[in-house]
Amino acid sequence: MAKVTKRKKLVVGNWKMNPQTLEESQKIFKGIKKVFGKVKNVEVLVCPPYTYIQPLNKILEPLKLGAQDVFFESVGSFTGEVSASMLVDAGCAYVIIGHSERRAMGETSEIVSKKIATAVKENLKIILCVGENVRDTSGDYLEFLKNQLKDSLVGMQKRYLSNIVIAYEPVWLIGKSYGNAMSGQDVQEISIFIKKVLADIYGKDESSKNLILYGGSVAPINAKDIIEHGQVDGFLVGRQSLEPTGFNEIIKIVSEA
């Protein structure tokens, strides 16, 4: 009988516009590295601001680096933008696309789909963020989530699908206290729903390859319940990823699940 290879889980730290100095970013990065070498079956990714990517790449192993966004054009007169090829050259393996904070600034699913298209051509792995703004009792949020997912993946060829990680962000929970995070059982329902939507688009065999992450006020206090009962493959962590002690605890929890 062929040996089944267990796929690695994924923990992503999204630093957003933090910290304020390169020195501080290096301190946080090294603090995370101290523990990471002791865990198994978990890939750990840090997504710092653009200006820290290349300096952190020099002290990278065994972590991976990602970017928080990318532009949908490859080259040209686009002041302030960064292309997928630039990210690869800087040392990025992943890029977050469609984060709720970007969508709140006006980024549409059409723009998200363009960004994904240009990023996969450079062999970047994509962390596609989706999630509803409000949770209604009638279940309309599920239709919103389905359409957001489908619209963000418009034109995505099946051969690139394995490079897409889906990060579910319940926007209505982001920034709330850690005690307000969704329960593992609630996350499980959404995870199953996302898998069904992907299966309807690409087929069950292909869509089974996608990792699904949860990102919504993740901390050590709730990570165990969510990873054990939520049918997710890891976490997209915000502010807690800037605290090496807490972030490392999350990594350990995922590793032991």
Ligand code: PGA
Contents of the next structure:
Amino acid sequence: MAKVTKRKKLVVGNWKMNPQTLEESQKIFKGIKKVFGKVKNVEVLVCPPYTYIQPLNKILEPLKLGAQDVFFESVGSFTGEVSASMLVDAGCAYVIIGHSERRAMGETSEIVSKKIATAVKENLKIILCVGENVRDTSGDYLEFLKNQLKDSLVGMQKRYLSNIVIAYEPVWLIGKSYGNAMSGQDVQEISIFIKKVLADIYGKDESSKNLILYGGSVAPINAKDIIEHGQVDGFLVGRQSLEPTGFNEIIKIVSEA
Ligand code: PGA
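Condition change, the form predicted alone to the form predicted in complex with the ligand:
Below: every chain and molecule of the assembly, starting with the one above.
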């Protein structure tokens, strides 16, 4: 009988606008590398601010690097923006697109879809963030989530689907107390829902391979329940990714699940 190989899980650290110096960033990065070198079945990706990407690339292996955003045009007069090919050139394998903190600054799903279209052409893998701002009792948040996914992926060709990782991040649980994170059971409901929406757009066979991550106050104290019962393939981690001890503990939990 053919051996069924488990697909590799993924843990992503989103450093946001931290830390404040390159020296500090190297210290954190090396701290993460120390433990991670021993974990085989998990891919670990760190997404630092743009200015740290190239220097960290020099001490990369076996970690991977990603950016926190990208512009939707490929080249030209766009002051302050960074293109997908520049990210590849700097050593990025991934880019986060549509994080709720960017959406809160005015990024629409239409812009998100344009960014995805540019990034996949450069062969970048995408961590597409989706998530409702609030929960209501009538289930409107599911409709919101469905539309956000569909609108963010509008026009994205099936052949690029394998480049997409979906990160479900309920906005109301980002940056909150670790004790209040979502339960594995609740994450599972959403994971199944997201798989269904993807299957409706791209077909069941194609979409079944997409990784789904959970993000929102992930920490060692809640990671086990979510990875074991949430039907997710890993995490998108904010604050704890700046703490090598906590982040390494999360990686270990994911690797043992
Ligand atoms: P948090 O951030 O883990 O600090 O809640 C998650 C995120 O915004 O991606």
